[in-house]
Partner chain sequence: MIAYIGRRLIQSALILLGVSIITFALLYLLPADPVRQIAGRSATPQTVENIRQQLGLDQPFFVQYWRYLTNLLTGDLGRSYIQRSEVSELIVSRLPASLLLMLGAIFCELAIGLTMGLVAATKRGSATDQTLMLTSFVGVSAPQFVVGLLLLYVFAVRLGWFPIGGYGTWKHLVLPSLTLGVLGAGWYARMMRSSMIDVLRQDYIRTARAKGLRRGTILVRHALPNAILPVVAMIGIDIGIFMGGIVVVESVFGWPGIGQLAWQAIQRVDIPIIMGVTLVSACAIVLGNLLADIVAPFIDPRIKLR
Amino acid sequence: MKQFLTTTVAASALALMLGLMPATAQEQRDPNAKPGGDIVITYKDDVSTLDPAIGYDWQNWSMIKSLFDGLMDYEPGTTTLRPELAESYEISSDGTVFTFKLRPGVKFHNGRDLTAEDVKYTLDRVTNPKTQSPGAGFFASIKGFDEVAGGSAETLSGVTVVDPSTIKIELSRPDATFLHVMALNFSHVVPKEEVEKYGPDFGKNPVGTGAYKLAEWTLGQRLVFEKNADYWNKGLPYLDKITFEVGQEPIVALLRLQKGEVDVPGDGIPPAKFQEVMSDPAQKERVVEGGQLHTGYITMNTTMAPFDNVKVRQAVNMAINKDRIVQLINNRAVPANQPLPPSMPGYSKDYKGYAYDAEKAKALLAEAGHADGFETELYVMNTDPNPRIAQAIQQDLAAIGIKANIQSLAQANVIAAGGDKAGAPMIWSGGMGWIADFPDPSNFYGPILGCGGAVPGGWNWSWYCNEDLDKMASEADSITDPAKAEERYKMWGTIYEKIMEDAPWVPVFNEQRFTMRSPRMAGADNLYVDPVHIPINYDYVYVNDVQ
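Structure of this chain only, please, in the form predicted on its own.
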């Protein structure tokens, strides 16, 4: 996995250096794919938003990707970049000017043609602080970003409409990740008139150019996506309709799958049923397993006492028994000692991290002035196994004198608390733990550990901001020469080691993905554990019982 990802990033960097203009390759379709049919997918919690500028959790991520499109995307089931709304693109020899030519004939769901003005509006909107996009920091390399972020400008000076089908984006510095950024949901194109029509409710009334259109959203019950008959990528999607049923407990969803009432349990296999499923040949045959660029972690709000003391945060790192937590999830993960997962370039193989040692943790806590411990709150998503993991964390903290009261809430409530500086002292990220937006070490920094993510509504729930590391991160991402890729990855490894010295997190484990599908669901396995269209690439799956 690491070798493949390294090759992908290096290839992108080579394109940066040489200013290549990749032509759109003819897509290879599944010859067995049958158009038509509908499926049912279940989730325990409702979806918070379908606005691409705002939505940022694993549940709505691929839903948004099916409703909207970006300039770039990835080949289905892979991490290989390719143009999407861009028919082609040019990159200057110094890697700072990107010129994208848009595909002809692309229409929004409201019937209007897509133009370069829509791309500019989208980028201006996502970077405007009024939007409160948790992904705004991804666009920091675009000229004019600082002015927009600071409120002195409304539009990005580096984004120019050349003509109705051409958009030019100038960067203030070379950025080895920029094509990946153009594939993120945050840069997926939205129509100005629909955003202005619905205002804050656009996320409940999404209008994009994607393969599906939102046909119904009954809060607390279901969302229904229907096929976009005018989709520019002819032949897709294969399905006529997808019904997302919400409010379904994972164990109930599994039972319904066994009865043929559900096609994919969106929350995966309930941990309490995992061994049972894997020991039953009929059920195991429906299981799809895949690796993922994931880390589950505990955040500590570094602006809130007593977690504003680094010794307290280091003590918490020493207090957590990660091996026991991995056992709680049937060993479907490996213990983590740093933010990056092992398969990501930049992972420090020789870094040891904080060993589990309750006695040393107590001693360090005493040095920090908390010999008698303290009381705090630990927020957790209320879907199994996360409450059980939180209880294990609670027990580990109690062993060193920290009384952590568990706040077990719906996903959206935990996310809201994390994005509030005065909200959650501690969060167990399980169910929301970081899965890379794109396969590059920088992605584990900006939104969740960088200063740009420490904003209201952001995902830097530790509110950690080290300006020296921000500068070092910018230097690393200015290296676009593929011959210096290892140098760049080494810089990122150093950044994460320095972060661990400050200990804003407790990295707990790196998880494998397991999902199930009904016998009628078809398509390649990697579509069901797609590394980018998480958790499922809805545009390319199909059913095998269409008449």
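Residue numbers count along the first chain shown, from 1. Here, rigid core means the biggest group of C-alpha atoms that superpose within 1.5 Å across both forms. Given the structure is predicted, the values throughout are model-derived calculations rather than measurements. First, how it differs from the form predicted in complex with the partner chain.
- Hinge angle between the two forms, smaller rigid part versus larger, from C-alpha superposition: 32 degrees.
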The other form holds:
Amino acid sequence: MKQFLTTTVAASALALMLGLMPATAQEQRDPNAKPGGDIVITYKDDVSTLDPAIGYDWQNWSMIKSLFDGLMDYEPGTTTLRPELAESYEISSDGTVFTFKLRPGVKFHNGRDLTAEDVKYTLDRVTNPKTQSPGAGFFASIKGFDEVAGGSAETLSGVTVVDPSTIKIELSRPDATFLHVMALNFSHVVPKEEVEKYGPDFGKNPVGTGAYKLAEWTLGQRLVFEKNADYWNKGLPYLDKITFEVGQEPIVALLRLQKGEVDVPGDGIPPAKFQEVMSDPAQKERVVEGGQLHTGYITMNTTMAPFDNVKVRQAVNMAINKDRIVQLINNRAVPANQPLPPSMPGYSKDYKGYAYDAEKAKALLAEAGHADGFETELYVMNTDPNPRIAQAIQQDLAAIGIKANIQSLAQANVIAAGGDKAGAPMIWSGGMGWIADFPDPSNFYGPILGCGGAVPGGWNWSWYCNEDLDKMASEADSITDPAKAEERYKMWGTIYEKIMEDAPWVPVFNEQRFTMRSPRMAGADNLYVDPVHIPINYDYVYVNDVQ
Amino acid sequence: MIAYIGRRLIQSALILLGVSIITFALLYLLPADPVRQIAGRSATPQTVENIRQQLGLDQPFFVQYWRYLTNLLTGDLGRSYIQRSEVSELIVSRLPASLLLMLGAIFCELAIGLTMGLVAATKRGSATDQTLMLTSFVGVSAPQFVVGLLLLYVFAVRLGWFPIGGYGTWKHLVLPSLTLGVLGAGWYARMMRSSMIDVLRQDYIRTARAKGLRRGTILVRHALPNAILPVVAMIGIDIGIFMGGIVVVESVFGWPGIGQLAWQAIQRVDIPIIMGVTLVSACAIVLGNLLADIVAPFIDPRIKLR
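Output block for the form predicted in complex with the partner chain, input the form predicted on its own:
Entire complex below, previous chain first.
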């Protein structure tokens, strides 16, 4: 996986250097794919909204990607960027001006042609505070963002419609991640007339340019997507119809899959059934495993005694037996030694981290003046397997003399305690762990390890703030020249190694994704654990029982 | 009678007002910030503050509550923070499913509970009586989550008689109704048994026996109608018990009712939905009780309204 990604990232860098990359001409389609058929997918939670400016959860992320398109997207099943609604793009030499040429003949589901005005409207809308978009912050590098976010302007001064098929976006600072931002759902293009027609209910009546159209939405029961016959990417999607049944417990979804009533359980294999499934060859055959851009970690509040002492934090890093924790969750993860997951560019392959060594940890603790240990609190989200993992951490800490009392609470309460400087000394991030929004190493820094996130209500729960590293991070992100991408990734690798010297976290594991598909579902495995079209790439999967 | 209903309606309104204040205060005190949830992880502090102001969450408690209450009086339950839809629309779309489930559960608990109670009373002290009472005890104490999964596994997965969760046909209704009804059936069995034993001791039953009526006729024509009255009058009160149960049962069976809506909203700290569902449930409980009190004297003349 690692090898594969390094290659694709290099290919992506090459493509970026060329500045132009037609999407359809080079696209390799599955020669066995047959059009037609319909499938059933289940989810536990109701779908909240299908408005691309607002939707930000497990169920709707990939659905929105199938109803709408952005200027950029990724090769199916990979983290390789490619143009989507943009036919080509150019980046100025200083990396602050991006000019996108739109693909001709793209139509919204209402029949109207897509123009550059729509792209501008979309960006103005998503950054406008009235939209209340959880993704507005991603667009902070566009010129004029502060004015729009502050309410003193209605449109982004940096976004200009050059002609109906060309849009120019100027940035206030070079931003190496900008093409990834243009691939985020939040920048997926919406038609103004439909947004205005439905107002706040646009999320229930989505109209985009995507491969599917919403045909039915019965609240709390089901959503039906139908193939968009006018889709610009000819031949896609393969399926005629997808029915999403919501409100189905993962365990019930699995039982229904076994009976052939469901094609993919969207929430994956429930932990309680994992071993049973894996020990049955017939079922195991239908399991798909894939890496995800996720890290589970323990935070230590660096502003709170005794975690304000780096030696204490390093001792805790050495005390945790990560292999045992991974076993505890049936090996559904790989042990981690740094904040970045292995499939992320910038991951330091040679970095070894803190090896598990309780004796050394004890000695370090004694050096820090805590030979007899101390008492502290470990906050954890109260759903399985997190309390069990917290107990394992508690035992590991007890072995070096630290008595950690577990505070097992609802997710929102743990998040609130983390965002309070005097709230939580230690937090196990499980159930709330960081999954990257886009495949770039910078995405693991700002809100969770940078000074900007160490604010009341923020996500930097270790309250770690190293201004030198903040500076280095901005430097790295100002390297927009694609030819220097490797240099930039190395810089990021160094940043994370330096963070580990200060040890505000104990990176514990990187979760793997396991899902299942019915025998009739076909298409490459990586489409079912797509790292970007999370959880499934609906546009490219197909069924093998159509005539 | 009308004065009584009027008085009870005023009392009900006061209860609902109290429920709304307590729920609103509890949610206000919750150590979780809904604005952070809406704003997402990448939000700047300015964005967070903007959203807080737009939602009026920067206002003091009483201002927020007063605004909620005045909107409520115009039928406006607000918009969901996460789904961004009208809460009233979300509740209305899910109410029929919950009501259907409740009707199914009432049918199950009466059919099972009354039959068990009747048989147990007529065979008082026998092994049958003891077995039935033990079963009712298990029914009352078994966690609904476990009962639900067990029924699903046996009757839907192994035997394939019913669909595995979902909504739509009468077959979908059977297992969730049964799960929800088992708890009530246990209570009804016990109540029916003691009520029946009570009635069987009455003079008119002895007279009927002395007249030489057959045992079956005595039970069905004389004892049952009298014994069943106090039991049936309890149905209104059941609504309150169901409101708690549907959260679990609807989640297990993927039943698209308001219990499932509430459970998802609680997990996401979607305060407008939690408030809306709580108020609608409180309304149902209050009205259920009121209905039970009004109906009771009609079916059992021994009860008088005062």
